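The chain below stands alone and is given in structure tokens; this is the form predicted on its own.
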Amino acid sequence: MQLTKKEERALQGDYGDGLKLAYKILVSIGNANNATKLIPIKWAHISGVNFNTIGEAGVRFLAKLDKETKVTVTTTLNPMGFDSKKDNNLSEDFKANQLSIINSYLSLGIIPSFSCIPYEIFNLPKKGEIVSFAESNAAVFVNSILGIKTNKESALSSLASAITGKTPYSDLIIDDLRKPTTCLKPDIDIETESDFGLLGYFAGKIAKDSCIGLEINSESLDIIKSKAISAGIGTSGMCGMFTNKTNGCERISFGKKEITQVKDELNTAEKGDLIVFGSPQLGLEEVNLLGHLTEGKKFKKPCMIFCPRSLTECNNKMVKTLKKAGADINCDSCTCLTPLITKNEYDSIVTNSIKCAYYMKHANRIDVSLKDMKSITKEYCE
């Protein structure tokens, strides 16, 4: 990989010991990925946020960070482990290392927007840009609907990207790697955010590189519908982008059998003793189509619902209308490896979202019930 004389002499350590870290990450993920050389990026968009995904390696990796490194670009954060404006019943233990991860991060110039998706609450670059997204729906999303440029990224590279303002010339940077050679086209009627979301995981799973064409009206994509597909395909596998544009491709069916195949792996539940929503956050399309749906009406089972802070401090009426109903709002936050649900106090849950349903069953050992968000209402709301 072809470096510049200034990003030479920045591997060499003469501008310090962070920016050095940060082109030793970058030139290694380059050298691995056949990148020929590093460009500049607009945005970075950092994962690794909450303590139950770095660990305790994580929190020393990030407070043994050189105090003068800064990032160079703006840069978001994922969410964190909890809602940091509410009470809640975590191990001292768990905030402390939670705390040091965020102090870490601010102290680098990271905004704390702690939001998994930054493509709803901020103005991103324009089309055509480049960025360095870690988090992964938000990186297919960016890619697919806004025709941002970004690979899907670690937690460690996106922070070199920040750092830096820099990342490898590779995959879906490049124009030529931004096409299919598989596509998917639905052989039944695909309608609700779920059956989207199970379009999407089954897409990820058979995607032979990182980008898959669907052939699906684009018209018929609202920014639910998109972001189900973005968290399913973001979640089940490496792709990184889907596009309708499937000419020559080699074209794979998916029908009932696909359907239900993938909804089997993740429905395991008849009935769930709590109620989840926002995996990704619940945005301002989701929480007014909630809102509606619950309008006096109460939830019959506890419900949690996880969405930006920024929905919550704009005096929004369905925000309120939800918390009428009953439901639990928690920003800051969101349901994957999340410690506020645990297998002691849930056997079950019941979610719309594909992305939840797969890390409550395999990273917290809770079964699921998955259903579109008017049959949960339906069902769980008098």
Given for the second form:
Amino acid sequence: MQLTKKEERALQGDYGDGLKLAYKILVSIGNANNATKLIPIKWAHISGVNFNTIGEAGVRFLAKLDKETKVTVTTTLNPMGFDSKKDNNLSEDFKANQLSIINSYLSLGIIPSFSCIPYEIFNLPKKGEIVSFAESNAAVFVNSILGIKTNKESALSSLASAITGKTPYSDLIIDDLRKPTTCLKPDIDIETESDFGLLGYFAGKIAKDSCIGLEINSESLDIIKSKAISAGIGTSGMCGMFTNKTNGCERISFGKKEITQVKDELNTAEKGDLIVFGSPQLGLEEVNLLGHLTEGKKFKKPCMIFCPRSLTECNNKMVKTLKKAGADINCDSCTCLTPLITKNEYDSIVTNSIKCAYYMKHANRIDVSLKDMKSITKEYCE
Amino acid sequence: MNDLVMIYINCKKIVGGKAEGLALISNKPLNMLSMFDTKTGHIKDKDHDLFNQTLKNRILIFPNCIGSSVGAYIFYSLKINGVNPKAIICTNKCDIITASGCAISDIPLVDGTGSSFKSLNNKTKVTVDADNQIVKIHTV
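Swap state to the form predicted in complex with its partner chain from the form predicted on its own:
Below is the entire complex, every chain and molecule, led by the chain shown above.
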């Protein structure tokens, strides 16, 4: 990997310990991915905020960062473990560790957005620009839908890129590599957001490259469906992009057998004791749709909704409707590795999200009934 | 008596540094987040061929890491607890979990893809010289 003289000096520590460490991380990742150089980015989005994801090692690593170290590009932050403005029953130990993580990120100058859908709440850089996004659903979404270029980054690589303002020139940053060699051809009608999520989940599993082709009509993809595919792909593998430009691709069928196979893997319960919406966090379109579906009704089971704080603070009518229906609205947090939903309290949940289903099953060890939003409101509201 | 260096293997530097120790070899990937006792460095997964072995002071020779990228912090945990491997050689693909984990933990790491480590066993002494992109296999 070729470094400029200034980058070499930063790597030697001439500009402080923070930059030295950040360059060391990027150079190691660049070497591993056969990058030829580092290239400037316009934005970074960092994961590894929830204490449940990075643990004590993460807390200690972040706390040790030099206080002089700052991010050099606009940098946003993934959700943390809980809603900062609500009471919860979490242990003092969890809260103290979570607070330490947040203070470390704030000290770096990061915007405390606590959201996994920066593409719905910020004006991101334009099409063709390069960013460093760690949250997997966001990386897949901006690559595939917005044409903004990022690799599927990690908590550490996105942090290093935020500090240096650069990312290794490799993989999905390179235009020629943003093309699939295999594609999925759906043989069945895919209509609900949950089924689009399952398509994404299957695609992520079989993808051998960083980009996979999906033979679907892009006009049929609204933001809810695009988000569901992105989150599905991001959950099941290393793939960071989908496209419907599939010329010359090897075609793989996605039919009844394939969708049943992935659904059976995630759908382990008939019913749920708790209704969960939001992994990724719900955006405006989803909140509006869910509001319409529940207007004048009540949830028959407890219902938790995860969405960005900005959505609840803009006097959104549908947020009020959802609260009236009995929903518990949670900001700053998400269902992924959440400490807020435990097996002690719930044997099973019902959700429309593939990502939520995956993490409930694997991290929280809770059974999941997987249904689309309309079916859930039909069955669980009156 | 001095060690007799028998074999030099070329490799690619990922994280710099030099270390010497006994090999710990596996043909299976490691999922850092779910397989480790970070206090002792032992592998807890009964299905893994390194079950009940510790990484402490060894030269880990394995294909690559799998699973969540947050697994990189587990290398840092091992380092803080003094039970980290002395150096690592990836034999399949040097993934970003291992690369970034070694970078923040100052563990020398090389990409050994394309080279054969078949003649080695867990009693073989190995030197990883990442800076000079050389792995030395010792016999007594």
